[in-house]
Each structure stands twice: as structure tokens, then as C-alpha cells.
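One chain comes next, on its own, written as C-alpha cells: the form predicted on its own.
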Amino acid sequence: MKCMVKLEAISKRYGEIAALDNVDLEIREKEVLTLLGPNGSGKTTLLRIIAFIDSPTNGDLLFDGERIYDGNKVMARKKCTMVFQRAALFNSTVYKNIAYGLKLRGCSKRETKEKVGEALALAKLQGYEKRYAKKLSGGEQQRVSLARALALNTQLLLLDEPTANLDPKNASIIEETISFVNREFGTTIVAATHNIFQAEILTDRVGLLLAGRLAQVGPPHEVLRGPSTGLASFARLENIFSGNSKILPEGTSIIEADGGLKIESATRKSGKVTVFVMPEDIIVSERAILSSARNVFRGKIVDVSDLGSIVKLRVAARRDFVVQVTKRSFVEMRLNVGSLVFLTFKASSVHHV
């Protein structure tokens, strides 16, 4: 597949402070890569350096093999269009909103109701265009800031954080329109997210981004289902376990850890052993459910956190387990702290670092 941006060698410095370091990486044409790690990572400072708005300290930029400086930056910002994670909007009509990078291009009245329309179907706002972009909720407003982009069908399109804090709904709407002009149009798509289940399930390859430094690039199945230190450190605080493991005839292996809790997994291994199950890998129900999955635990809520479209549930079960269910199965099964609920997860789902 062609490389459509190459980084090489990107540092970028505040001061004292190492917002990127060294960071070498390709965006191949008509992909979707996920730049995943924690707050403070880089990679918002990573997509404003691929998207042309800042440049890096040290290091060069290539797009389409044409290594980019202040001459031709222009022309290159061109190709590319960046949203942002807090939606921008002008104190206007969503139509307006829409139509203005087009105006900026020099589009006709004609053409430019032509791709607002086509923008709008796109984010599923039809019917949305006299309205305020400003009175609508935060959700249908990140939708505007992206129908806003898709209108320029640039070849490249990069979101920073494009679901966060937004309700089940919008959040499915952003997903479904980033996976339909991809496949349908073939945008390459660089995301960034700190969503762990968002990186599996929308894109071709994982960046895992930790403290400026580009830890690990692969498939997701790769890069979140293998052994990795630098995963286990992203997700330190969740569902890390250590003890002893042991091999059990039929192949699988055993591991008692701290608490009196026994975890089955799908690895054989044998000895002193960390282990850690990834929040989304959990499956919450309140009864025991029939699954061939080997780990079965009851416990009790006791914290509950709501990042808008998912839940997160800490479960006192021996230990502590961090788990994550959408906002609507949260309300159906009218969970809250101090529910009583059962965990199941399969010994695959069961990762050594």
C-alpha cells in the first residue's frame, strides 16, 4: 500500500518540555490508523503536525514523497483537514457552518450546495441546515465540525478524540460515517483516542503513543491482544494481576493471585507471572450467563463513572476489577453502586505482559 505521509525522526519541544520525541512513522493511502495513549501523550501535537498547523522541532514531514517546508505547506495543508476535539463553530446557521471552508476555496453557490448537502447526509443532519449550530446539543455539534470537513473531501482527514464525551448516539454516528467514507470514498483516516475498544474496532493499524514516543504500530490484534509492556503500562491502573501460574493438564494454565482470586488463562505458563484483562474483554450481566468462558466472578459496584457513551463500573469480586458497558445497557439493567453483578470473561481475554 503507498505511503501517503512519512514522519522521520519528529521531535517537538515546549520549552524543557518533550511533547513528541524522535517519532518515525508512514500513513499508508486509504487506511485507518488510530493514534491510541493517555492525555498528555502527544497526539494531539502529533495531528497538528501531520495536518501542517504546527511544525516540529526537529525532524522532517513528507507527504505524497515530497518532504514539506514553509514554500509548499500551503499547498499540502490543502490535501487535509483536521477536527478537533472541541467542536469550533461560528454563531450561525449549520448550512453557513458547512459552506464556509468551501467558500474559502472559491466553490460556487452551486457546487457548494451541492457538497453541504452531501456533507450533511454524511453526519445525518438533513433537515439540521437553518438551525444554530451553537444551540445544538455537544454531540450533534462535533457532527457539524465533521460534516464541515468531509464537505472539502480532502484525501486526508484526521480526528482528534471524535467521540469523546459524547452520548451513545452521536458517538455511533461519528463511527458509522468514519467507517463509510473510508471504505466508500477511500479517505485515509489517522483518529486519535485514548478508547481502547474504539482503536479495535474502526481501524486498519494501532499507533500506541506513550510520553511522545511511538511505543508500538501494528494491526490492532497485534498491538492490543499481544503480549505488550508498553499496553500494560498504558492501562497500569486496570485489571493488572500478578501470582503463580500453573499448567493444567487440558493446556490452559492457572494463575492464584493476591485475595485468594484464581484466573484461568488460554497461555501456557508456568511460574511467577502478570497478567491483565482489558476492561471491554469483560462482560457484565446480572446472573450467571452459560458461556464456555473459564472465568466466572460475582461481585459487588462499588465506584461508577460516566464517560458519556460508556460506563465504567469498579467491581469489588476477591479483587478489584475495572469494567465498561454502554450508557443504555447501564440504564436497562439499572445499575448503581452497590449492584450485585457477575463478570465473564474467556481465558483468551486473559493477556501476559
Contents of the next structure:
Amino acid sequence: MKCMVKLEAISKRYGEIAALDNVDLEIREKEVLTLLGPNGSGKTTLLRIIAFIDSPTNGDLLFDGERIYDGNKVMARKKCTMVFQRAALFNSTVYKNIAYGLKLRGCSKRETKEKVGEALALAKLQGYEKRYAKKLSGGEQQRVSLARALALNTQLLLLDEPTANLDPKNASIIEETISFVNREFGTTIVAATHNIFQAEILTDRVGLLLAGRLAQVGPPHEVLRGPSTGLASFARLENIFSGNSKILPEGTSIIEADGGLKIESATRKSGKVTVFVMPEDIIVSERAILSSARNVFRGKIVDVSDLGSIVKLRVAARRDFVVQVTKRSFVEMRLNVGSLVFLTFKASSVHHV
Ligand code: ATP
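Switching conditions: you have the form predicted on its own, so give me the form predicted together with adenosine-5'-triphosphate.
Following is the full complex, with the preceding chain placed first.
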């Protein structure tokens, strides 16, 4: 895929704070790239630089092979739109909010009407035209912000935490819209998130940003599943266990972690180790299942968080595990807080840090 935006050794300092440190990144045409990282890791800073809103302290930025500097920044800015984390809407109707950017770009009334209509449909906001944007719920306001950006139909769309703090319904509408515009119109999308599930569901590539450095970039299965010190240090990653590992005669290892938890790993290693298991590698079942998987635990669901098409569960077994199931399975299995479940995963799903 052709490179659309190239960042070369980008650094950004705010006084003593190094918000970004020597970031090299290529954004490819028609891809969805998520920037995954904990709070304060530099995601917003990076998006603002890619949007040509802020200039880097050091480094170069190229758009379609052309170096961007102050003199041609305005031209480059027209090729992309950024949706900010907190919707900044005008105290006016939804229609006027979405039409504003089009007006600035000199669209005729007819063209504006057509484009606003299309954007409303994309964000599933038909019928909201006359409502006051500021009176809508947080999630609906976020969809208006997205619709406002979509109406401009730029090649590059930058989204800062598009679903942070939203209810599941609005979050899944936004996720579906993002996938739709990428698939149907070939819009290149870069989205910042600290939601590991979203990074996996939405994207072609994930860039892991830790303390201003781009620790890893690649397809989700490589970045999110492979053994990676960077990923494990990402504070929100769950299912991390430390303990003493012993090699078993059959070639695997058994790790004894706190709380009497014993995990079997396919990696032969002895001594003190830290391992992690990705939530999606854990099978949730109502009864113990007969399988070749070496790790089976019984536990109780203690927390449920609905992420739209996926539901994340916290299960108290000997230790807390975080697992994910599809919404459909969640409903069909009638799971809820208090349900007793079995968790099953393979020894080969236990990754060493
Ligand atoms: P969050 O998920 O909390 O939004 P983030 O990953 O988007 O975080 P940034 O907002 O890019 O992180 O911030 C990176 C670092 O730069 C932080 O330490 C932040 O405090 C600092 N920073 C960002 N903007 C400014 C600013 N305008 N002035 C001073 N420091 C800033």
C-alpha cells in the first residue's frame, strides 16, 4: 500500500516534558491504524502533529511525498480532519454544526444539504437535524462531531479516543461507522485509543505508544499477541501473572503464581517468570470442556463491561482473569455478574514477558 503520511524522527517537547521522542511512522493509504497507549503516552500529541495542527520540535513530516513546512501547512490541513476527544460543538442545531465546515470550504447550499444528509446517515443521526447539538447526550454529540468530519470527506480522518467514556450503543455505532467509511470510501483512518479490544477489532495495524516512543507497529495479532515487553508494560493489559516456573518432564513448564494459581506454559523456562494471557485466547464455558488445553479454571463473573459487539468479563478464579466473549454468546449463555463459568486456555497461549 502506498504511503500517505510519513513521519521521520518526530519529537515534541513541552518544556521539560518529552511528549514524543523520535517517532518514525508511515501511514498507508486506505488503512485503519490505531495508536494504542496508556494515558499520557503521547497519542493526542501525535495526532495533532499528523493533522498539521501542531508542529514537531524536531523531525520531518511528508504528505504524499511532499515535505510539510509552515508555508504549505494550510494546504496539507485541508486533506485531513481531526475529531477531538471531547466534542466541541456550537450552540446551534445539528444541521448547522455539520454544515459549518462545508460553508467554510465554499460549498453551495444544495451541495451542503446533500453532504450533511449523507453524513447524518453515516452516523445514524437522521431526524436529528433540527435538534440542538448541545442538548444531546455525550454519545450523540460525539456522533455529531464524527458526522461533521465525515461531511468534509477528506482522505485522512484522525480520531482521538472516538469512543472513550461512551455507552455501548453509541460506541458501537461509531465503531461501525469508522469501519464502513474505510471499507466503502477508502478513507485512511488513524485512531488513538487506550482500549486494547478496539485496537484489535477495528484495525489493520496497531502502533503501540509508550511514554512518547513508538514501541512497536504491526498487524494486531503481532503487536497484541506476541511476547512483548512493551505490551506487557502497558498498564491496562490484564492477565499478567508472576511466579516461579518449573520445567515438567513432558516438556512444558508450570508456573506457581500468588493465590495458589498454577498455569501451564508451552515455553520451557525455570525460575522467576512473568507471563500473560490475552483475553481472547481464553474460552468461557458453562461446563468444563473436554479439550487438549492444559489450563482450566472455575470462577465467578464479578464484573461485566459491554463494549458493543464484544463483552469484557472479569472472572474471579484463584486470581482475577479478564476474558472477552461476543455479545451474542454473552446473551445466549445468559451470563451476568455472579454466573459461574469455566475458563480454558492452551499452554501455548501463555506468553512470557
Ligand atoms: P490521554 O489518553 O490522557 O489523552 P495521550 O496519550 O493522548 O493521553 P498526550 O495528551 O499526547 O497523551 O500527552 C503526552 C504528554 O505531553 C503528557 O505528559 C502531557 O501532560 C504532555 N502535554 C500534552 N500537551 C501539552 C501541552 N500543551 N503543554 C504541556 N504538556 C503537554
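Whichever C-alpha set is largest while still superposing within 1.5 Å between the two forms counts as the rigid core. Everything numeric in this text was worked out from a predicted model, so none of it was measured. Positions refer to the first chain, counted from 1.
For residue 339, the Cα coordinates differ by 2 angstroms or more between these two forms after the core has been superposed. With the core held fixed between these two forms, residue 281 has its Cα displaced by at least 2 Å. In the core-superposed comparison between these two forms, residue 211 has its Cα shifted by less than 2 Å.
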